[in-house]
Structure formats: structure tokens, C-alpha cells
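Below, in C-alpha cells: the form predicted on its own, a single chain.
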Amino acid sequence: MRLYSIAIILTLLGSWMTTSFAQDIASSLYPYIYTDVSTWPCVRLLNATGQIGCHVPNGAGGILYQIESQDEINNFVSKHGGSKQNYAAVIPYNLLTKLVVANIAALDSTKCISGLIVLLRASSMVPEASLSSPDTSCPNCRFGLYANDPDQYVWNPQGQGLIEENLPFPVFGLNPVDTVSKQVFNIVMRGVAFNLKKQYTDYPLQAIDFKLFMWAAIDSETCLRRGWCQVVGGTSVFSSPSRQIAADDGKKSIVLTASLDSRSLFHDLTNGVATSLSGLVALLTVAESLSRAPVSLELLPKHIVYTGFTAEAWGFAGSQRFVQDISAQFQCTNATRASVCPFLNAPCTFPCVRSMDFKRINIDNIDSLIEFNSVSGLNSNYSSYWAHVDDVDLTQSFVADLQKNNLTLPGQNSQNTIQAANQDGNQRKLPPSSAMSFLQKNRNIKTVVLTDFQKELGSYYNSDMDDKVDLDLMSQSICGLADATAKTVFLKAQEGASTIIPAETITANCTLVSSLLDCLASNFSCPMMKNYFNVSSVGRLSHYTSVFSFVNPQPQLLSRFVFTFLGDVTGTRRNNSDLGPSGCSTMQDCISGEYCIRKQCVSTMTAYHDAYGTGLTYNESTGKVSVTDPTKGTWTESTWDTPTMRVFLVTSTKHQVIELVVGVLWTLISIAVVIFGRSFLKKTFKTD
């Protein structure tokens, strides 16, 4: 009996050693079998009414299969419909946006497409003029100023609605613009070329598998209750050169605004150069131009306020949250919270806020507003800008003032002009814009939204391809617009003054425009950026909004830069030696209320502001977020397991069947050997 027990122990030990050895072999062989590649996935988002984006409940994979044209999609559908072999289609971006619903439905009908790899740059790309915006025909219109208008103008008639689709399979983007993405692109294209040479029939073939599991489902209310999603949002920035601005000081304000981020199907690839970045660059350029005015802007009869809003593509979340907060009564109770207020020296811990400066902005004191929307010049051949207004009679003189100061800078296209968008007799009112949030509270604000389009948003609106612009022409065009706007704002801010300083004293810095475009579009670690904070190894920055944390809200890199830049051009550097050295390395080197900007202690009326959908409410007592108004922004992003892609060689189905049969036979033989061995041991050691 003792020998029999020893035999069992030896058998178990051998089994464990075999398993461990097999695992070691698997780990050792993995890099020879699979090639893991970085991913840029389409992910799942949710709102009060449903879900959009991409998800795959289990791992999916298939043979790499290249499709380059509409005819090839049609041929694939007719040839492979009902096929038992799975394929991962590699297609150019234009096939995803052109006839998007029909193409996706057709590919899905074959039941053999396991996923898509979408190339944003490929030799097979059709002329860019044939591209269409992937956004809806009227983006954000259900959250805007005219949501209840029966004849609301359609600003994006060619919009495909791709980014609002709930896609039936995983979709990954591929844009070879840096070292990592170029490596992945080369691996995928080598696999495609390998299979194409074998005509997709001569096995083994190159295959790829995907993992893209999204935890959230149904809608925002459901996923928030289950804890499987996070709120889409971030931090907006507002600033004023009037450091003593107060809600009750009786002075009118001029607000200049732009969006900080953008949107596209593949969030990590979002660039938004024409859609939103152009407007942000114009705003920052105007702020810098006015900072060089021959008189302190604080002393002018009107305040100037700069605002950069986050998450505007998601139900105008940033601007609506800001307007709601500056308009509502603020009650600080400092009651007990579910989690500690994360802000050091917070002026109020319940509700937890990092600054009370937003209460110094009075919505009723806002006299006029200028928004820089899509102003790259791309949609007007870099020659014209259009001024859109809500109320023609109220704003006509404001537009005329902009046109008076529309001077052409040296070296610019002499045709660069600002025109009234309704000059053709059609009053389309405002395109989707942050300005709508202000007008929803105060319709008497003289509002102008500046764009490079008159009638339609353009094919690059919220597109993953929104980086294909001529940055030199764009820079010249934006500089001219910023110059005209800065002059106009300077004159408007002097209204009521006894002496008017000529607008010619204000000029835009075109070199700054070029630097901002280069840094924010393609190289965030540029020399100019390093003047503001320590940043390295950050190339092309994603301009996607990201998600908002209520426990520890931290501004994204772009918001941090905008805060620092505006703080620099609107603030005052300390020059009083009695307060200590004005130089600094960190904020701790400065006194309370100052910021360390460009190694100088600066006093500024610049602040962050939370940005997330106003249809969502955070309960600070419980730490829970809930949907409280489904008619407003309620966007959330699913949590997920880490998305993966890996490339490997796959054998034919016949070969796999043979391998399975051999494996089954080997298992049966092993079982027989164990049974025989047990019987042999019983007889040998004479055990019962």
C-alpha cells in the first residue's frame, strides 16, 4: 500500500512537472508564434438613450484580407457570404465613411467578418475630395439652441453618422505617423501582401485576432449604476486680464471662446486640426496680441474674458456646465463627502471646488461674445471667413466692426475677408457652437461665431482624417483672422472711454500661430512647449476629451497648456522684492494665489472648470453619478479590458481538423497507457 501511495505521488509530481514544462514551452514559443501589436480601437460610449461604438464579447480573429474599393467590397460579399472561414478586412478610411451603413451591413451579412482594420493613410486612398464627415447630419443639434425648432438648419448634409453607429464588430484604426504606428502598419501590410500573393487559399496564411471587451451596455443610467463606465469630460479653462473682475462691479464683459478638444471614431487618433484646434490657436493668438496693448486691459471700460471649453462635441458639456454654474446660486455647506475633496486649500469642500473664480463672471453682464469655430481656412480655400449670428438686428453692427478691422497682413492672400454668413439672404442662424450655451441663458448677448464655411461644416468635421491641411496656409489665414478680431475686441473694450487708442497698435504674432499649430498638431514636446512645463517624448497629442474623475480630477495636457499660456499672457509677474524672489521652479516657490509660469511667480485670474454633461449629477454624499436630465448631455465611456491585436500564421481548416484528430488519438493513447500502467503497478506491487 505504501508503494502504491508513492507511485501516486510520483505520478502527480510528474503531471505537475509536465504542466509547468508545457507552460514554459508555451511562454518561450509565444513570440515565435504571435506578434503583438499596439492598438488604436473604436470603443463603446453610452448616453441616456443607448450605446454606440465597438465591442466584441469574446476574442475574434480572421485571415488578413485587403479590400481597396467599393467593387472589392461587393465582390467579397458575393463570394464569401456564408463562408466558414473568418476574415479581418483591411480597408481604407474612405470606404468606412462612404455609404457607411450600407457597407457595414453588407460586410456583416456575410457572417465571416471578425473585425476591421481601417487605414487612415494608404496608397489606395481615393481623392480626399470624396470623403464625407463621419458625424451626423446635424451634430449636437438635439442639445443646442434650436433643439425644439421644427425647421432647424442641417449643417452637415453629407454626414455619414458613423461615429453615432453601434458597430457589429471590432474596428481598429491605423495611422502611420510615428515610429510605433509605422511598425504596426508595416506588420499588417506585410501580412496582407503575404496573403495576397497566396491568393488567400494557399495555407498557411497570416491572420490576426482581436480582443475588445467592453464592460458597459444598454445606456448611461445602467452602466453608471453597475459601475462599468466613466463620465466623458475633463477640465475647461477661463481667464481674464481683469484680475479684480467681480460679478457685481457693473462692468460689461466681452467673451472670446473656442473648443479645446475634438471627436472622431478612433479616440486615440483624434487630431481635430480644422474642426477645433484652428479655433483654439486663434483664441490664444488674440489673447497674446491683446497682452501687448499699450494700456492695461484691466483699466478699460469692459472686461475681456477668454474661455476654452472641454467636451463640446459631447452635448456642449463644457460650455453648458460653465454657464449653468455661473448662473446658479452657489451654496457651500462643507458637509461630509463620500471621498476627501482632493484640492489643496479648497475654498469649499461640499461641493468640492478648486476655485470660486467662476462666480466672478456674471452672465447678465456679458455684452458680446465671439467664438472661433472651425477657422482653419480649409473650407474656403484659405480666402474667406464667415460671421454667423443668431439675431441679425442685434448683431449687425458687431459684424460690421469685425469687417472694418479685416486688414490683410503682409504676405497673405489679399482676398482674406470676413463676410456675413447671411449675405445670400438665407439666415441659417448659428452652427453647432459653444455660443449656444450662453444664448440659452441670455438671448441678448451680441454673438458672432466665426467659421471658414458658410453653409456646410465640411468633410473633415470630426473626422479621423482631420489633420490633412496645409499648415503654412492655415497659419497665414488664422493670423489674419486673429489680427482683425484682436483689433475689434480692443476697440469694443474701450467703448465709453474718454480717449480711444487706435486699433493699429494691436497686431497678431504670425510666428506664434505657426508654433502653436506645429506643437498642438504634431509635436507636443516642441521647444515652445518646454517653456511652459516639463514635457518630453510626447509627439502627436490625442485631442479626444477623455474621461472625468470625481475622486481626483486632473487636467489633461492640453488643458494644462492652455491654462499656463493664458495665465502667462493675462497675469502679472511679481516684482516686489519684499515678498521674496520672483523666480520659481515649482508652485511651492510662490506665495498663495500665485502660479509658477515660465519660472516666474505670476498672479492671474485664470482657472479650471469641471466639464461633463449637464444631464448628469454627482452626489457628493454617496460618490455616485446618475442621469438626471436625459435631454442634456449624458455621455459616458465604457470601462474595458486592455484591447489587443496579435498577428500569427494560421493553417487551413483541413489541417486543423487533422491536428484535432491526432490530438484526440494521442489523448486516448495516454489514457490507455495510464490504465495499463495502473494495472501493471497493482500486479507488480501486489496491492489491493
The other form holds:
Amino acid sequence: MRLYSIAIILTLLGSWMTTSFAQDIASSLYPYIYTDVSTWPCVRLLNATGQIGCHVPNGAGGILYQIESQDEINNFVSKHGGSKQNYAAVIPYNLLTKLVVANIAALDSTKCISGLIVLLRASSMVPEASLSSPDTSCPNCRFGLYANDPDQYVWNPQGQGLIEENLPFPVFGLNPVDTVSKQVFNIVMRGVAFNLKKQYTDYPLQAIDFKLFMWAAIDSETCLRRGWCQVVGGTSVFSSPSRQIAADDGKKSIVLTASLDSRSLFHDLTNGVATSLSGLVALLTVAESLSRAPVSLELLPKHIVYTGFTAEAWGFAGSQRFVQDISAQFQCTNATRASVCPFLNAPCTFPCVRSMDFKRINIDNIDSLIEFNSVSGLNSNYSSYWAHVDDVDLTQSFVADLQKNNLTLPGQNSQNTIQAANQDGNQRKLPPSSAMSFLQKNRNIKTVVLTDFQKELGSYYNSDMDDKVDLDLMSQSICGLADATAKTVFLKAQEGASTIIPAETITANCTLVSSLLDCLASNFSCPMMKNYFNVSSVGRLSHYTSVFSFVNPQPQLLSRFVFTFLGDVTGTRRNNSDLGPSGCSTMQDCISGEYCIRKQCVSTMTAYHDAYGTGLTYNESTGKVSVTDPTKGTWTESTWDTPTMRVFLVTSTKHQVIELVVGVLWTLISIAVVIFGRSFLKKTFKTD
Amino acid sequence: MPKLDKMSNDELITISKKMFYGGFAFLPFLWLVNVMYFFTMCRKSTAPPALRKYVLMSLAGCILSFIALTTWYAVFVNKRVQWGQSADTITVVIPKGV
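Follow the form predicted on its own with the form predicted together with the partner chain, if you could.
Expanding to the full complex; the earlier chain stays at the top.
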């Protein structure tokens, strides 16, 4: 009896100890085993037809294995192909091709390579020469102007198509540009070096495991219904120096447009310098040059409108929605909404809009359009720019006007004017561009899309390696292009006037180009930015569109900057001191209708516009988003559980199996010993 | 409950009858219990035919509901995604990620 009571007391004591110390063990033992690291994952997005991206239902993991070339992949397959051991491959970006991914998917089914860590530019392990664009062979072509044409030109034949693939294994990016990412890079590379030294056979080895759980599945309609995804979108900006522009003033407009953001496989690391940021910088430079014109732009016979569209990579969401809204009838009913209209002093609460400025742009009065597409110069080695057109006859004089102004490009054998893209006899028509959205509504707009490529989008298109900034070369090229374009636009806006003012005084500010490129690509908290915003801790900005909030729409940093910059260059500072001092520190210090930009009250025709797929409709009375047109952009982003990556030491499978077998045997033996021991002792000592 | 041998035939029939009718309240396991409980009694030659009838019908009901449930399970699991909205309205906890 005493034995039993002692046993019971001991058990109770043991369980009390384990429960009270369990918390401590969990928090103090975990860091000894695992090293949690920050992640930059590939995530799941959905549209009307299906899903893309990465999702792992149950965790995945494996021994860190470095692969640096195609040969090493073949070696890996032959050496470890049959084993039951899981591996996590660390590969450079140039190996992320369709072929390799297909190989890995095949291996994944035999549970060999269970995940990928992809190294980017700052790791210095990616050879520049063998890069290819991860985008499809004709990006966004099904949403473009030529979607129903039988022989659509294929703009990206080298594209790997990975950006629209549904990958069943985790893929994480790694670009050591700042403290956190450098730390993660060091941890991963140390693990890889450790394993390499042990020849991947001398256990224990460093392993990594991944958690990448996405809630949404199937398609946008399903996940929106379930509330497990959010609409991909942002805020576009449009602006005009003509503060009195109106839809019915009979004046024609020249529209200059660029894309505000970009796309790549790893959304946190998207930079898009060559793909679209260059275009934005060109647009802002032209706006600034024209603001220094010898006469006020408001007095010219034609209006100039600057537009920067967000979410263009997602089915031309920004430009399509803008064109849709300016062409459609606007009816204000002021009915009740599901949630209160979030804008202060909204001119209309149902539909809830920030301002009615978009109704002042008349699509039928748009006479010409210039788009700054990929204009970094990188694709042509800083030697030429190309003008792409839809209708050659319609735009002949327009292109000729553009070619009247000289370019000074830094590359070898550089051309000194903008080249017509069809000068080799092939009319390829327009590359994927925002201009297509305007032409879909009004095919008579004389449209020119400026790019640094003639035949193909290039290997940096929507790539995670598109963060190469040769600051001097790029700024010189973009400056040259902006200079020529600004002069052409100034002359064009005077068409119909009795006296034409020469454009020689319109020059592009190359220092501005350099600052813009540096700030927007590498470090948002640069000295130039401090003039506009109080930023100090934002380094490299991600140029991914992110999600659109219908309840509390807040423009992203980049949209805010473009708004502020354009407001500054197209607006006029208050000079009538009767209305009060023009200096200010916040918008509240100025009168209504004015903005506080660079500490001055400025009145300007600059506005935001919502940008999200036109295939999606927000029902304001129910607060629900639904897919109404599957043929247009319907992109949504899944909600997810926090993706994690953790590094730890692992023993071989054989070792683990032996441990298990020994443990089970030990348990059985101890049970047997206790049973037989008890009966033996009972017999020997005859106690009860 | 007293042992089965000590109960009279009438009592056995009443219990079996109650279990049989009770099973119609979407309780197929009650039918299974009915069958298992009275199985040995049915095997005896002294068993009343009414008891055998109820036990046999309970067995039939049990097998039929098993087939029905299994078929529904197979259909639902395979067609849930295809059915879209209608499937979501009848699902209690919609699985994430699939």
C-alpha cells in the first residue's frame, strides 16, 4: 500500500512540475533548436479562371542544398533522386526557369526537393548573362487591344511563364539589401556551407522548414464569396496644369501616361526599374520641364494631362477603370451604403467618390497620347528609343514631330532621334501598355508608346532581377528622352495657335531624373523626398500594387509622392496675400481646394482615382465585391497565415528510425519487467 | 436492466420494437444496437418471430443507411469544389486552401 501511495505522490509531483515548467521549456527550448528567419515568399493570387502562386497545405522542409547550375541539378537527381530524404534547394534566380521548375515539380512528387530559396541580385551569385523574364509570352495580352486578333504579336517569347503558374511547393526569395535580409542570407549560406563541408552525408545536417498556408482557393469569385481574399488594387493619380479643364470646354487634350507600379514573383521585393519605374521618372521629369515653360500652360490651345496608373500589370486595372469612369454616365443617388463613405466632404456619397475631377476629362476630346513604357535604356544598351504605334497612317506626323527633337544618349552607336518601331517593315503594333485602354474606347487617339526595345520586352520584364540601377547611364538616357518629349508636347499643345512659341527653353532637369531614380528605386528616405514628406525609415520601397481597401482607401507611398510631385509642378502657389499667408505645415492651414505641398499652399488640378480590376464590382449597398466580367481584370490576393522559415539541425532518417525502434522496445521491455518483477516479488516476499 | 434470459418474450419484443422505431429518427446506430443486442436471442429456436422481424428490419435499415451515408460522403467530397456556392451553403466549416 505504501508503495502505491508513494508512486501516486511521485506521479502527481511529476505532472505538476511538467505543467508548471512546460511554458518555460517551450520558450527556452525552442530557440535552442530552431532559428526563425524573416521571409519573402511567393504567395497565391486568384482571378476569374483560377489561381497562381505558391501554397503549401502542410509544412514542407528539407536539408539545405545549394545548386548553382543546370549540371548540378542533373547530378542531384542522379545522386539523391531515389532517397527518401527531403531537400530544400538554394538556387540563383537564373535557374528559376520553366524547365527547372518542371523538374522540381516531378521531384516533389517523390518528395525529394520540397522547397526553393531563390537568391537575387544582392547575393552576387546570379550571373547577369543568363537571365530571362518570368512573365508569360504575351503579358496581359488577353486584356489588351488585340485580344481578339488572330495573329497577335508575341512580345515576350523568352518568357518563362512562371509568374502565372500554380506551384504546389514553397518558393521564397532572398535579396540581402538591408540588415534583416543580410542576416537571413548569412544564416542560410552558413547552413549551406556547413552541409557542403559534410558532403551532405555526414549527419547531423542543417535543414530548413517552411510554412506557407494560403486561405483562398479555386478562383476570385469563390474566395470573394468566402471572404478569404482581397482585391488587388491601388490609387492612380492624374493631374493637369489646366486648372479650369472641363469636359465641355471644346479644347483637345494631350495625355501623357506611365505606370506607377510593377510586378514580379516575390511581391515584397518587386522593384521594376527597367519595366515601369523608368517610365514614371520620365513622366515626372516631363511634367517638371513643362512647368518651366515661358508661358502658362493654361493658355495653350490644348490641355496637357498627366496620368499615372496603378495596377497596370494586373489586367491594366488602373487605366481600364479610369477610362471606364470617365466615359460612363455618373449618377449620384446618395442612397445608404453598407459602410460610411470614408472621404471627407465627398461630393457624392453613393457612389462614394473623393472628387468629381475625373468627370472633367473627356475621352472624346483626347487628341493624342504618349506613354512612357520601359524607358530605362537598359534593353537597347542606352543607345536608342523606339516609338510603337497602333495605326501607322494616323500617327505618321506625330512620330515625325517626335523625331524632330534630338536625343543625346550615352550608349555606343546611339541613335540621335526616337526611332519608329516599324522602321524594319514589321508593324508589330503596341506592346502591352496602358494606352490600349484608351484606344479600346476611342481608336482615333493618336497614340505613341515609347520604349527602349523594338521587338521583345527584354529579360528584365517583370523580373525580380529588375533592380539594376546604372544611375549615370540611366538618368542620362531618360533625361534625353524626357527632353525630346517635353519639347514635342509643348509644340503639339500649341497646334492651332496663331503664333508658335519655340520649345528651345523647355529642357529636362537631369539631376531631378537622377534623384527620382535613386529615391524611388533604392532609398525612399532620400534628401529629395524630405522636401515632400517626413520619412526616415523607409528604405527600398516595394513596387507591388498590394490590396485595395474599400472601407478605408489609403493611397500607397508611391501614389502619394506622385500626387504631391505633380500637384507641385502643375499647381500655382497662392500669391494673393489677401487670403492669408501662403506658408503652411499641413493641409488644414490652407483654404479648401488647396494642398500644402513643400510648405506652400498650392491650388492644382490633381486627383486620385481608384484602381482595381474592371471585372470586379463593389456593391456599395451590401459592401461585397463580386466578379461581374470574367474577361477583364479580376485579380485578388489570398489571405494567409504568417509564412515562416526556420533553420535547425536534423539527423538522418535511419538514425531516427533506430531511435524509434529502440524506444518502443525499451517501453515493452520495461512493461514486461514490471509485470514479471511484481509477480516474482510477490511470490518471494509474500507481502500483500 | 435485467439479463436478457430472464425477460419474457413480450418484453423483448417491446424493447426491440421501440429501438426499431426509434432508429427512424436518423439514428442508424440504434438499429445496429438493436441487432447486436438481440442477436443471440434471435439465434435460439425459442425466439418469437416478431423479434426476428424487428431485428432483421433493423439490420436492413442499418445497411441501407450505411450505403446512403457512404455514397453521400463520396459524392460530396469529390464534387464540393465543383458545386461552388451551393456546396458552401451546406458546409459547416469550409476548408481553407483547397
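Everything quoted here is computed from the prediction, not taken from an experiment. Positions refer to the first chain, counted from 1. Here, rigid core means the biggest group of C-alpha atoms that superpose within 1.5 Å across both forms.
- Summarising the core-aligned comparison between the two forms, the C-alpha atom of Ile669 is found to shift 10.2 Å.
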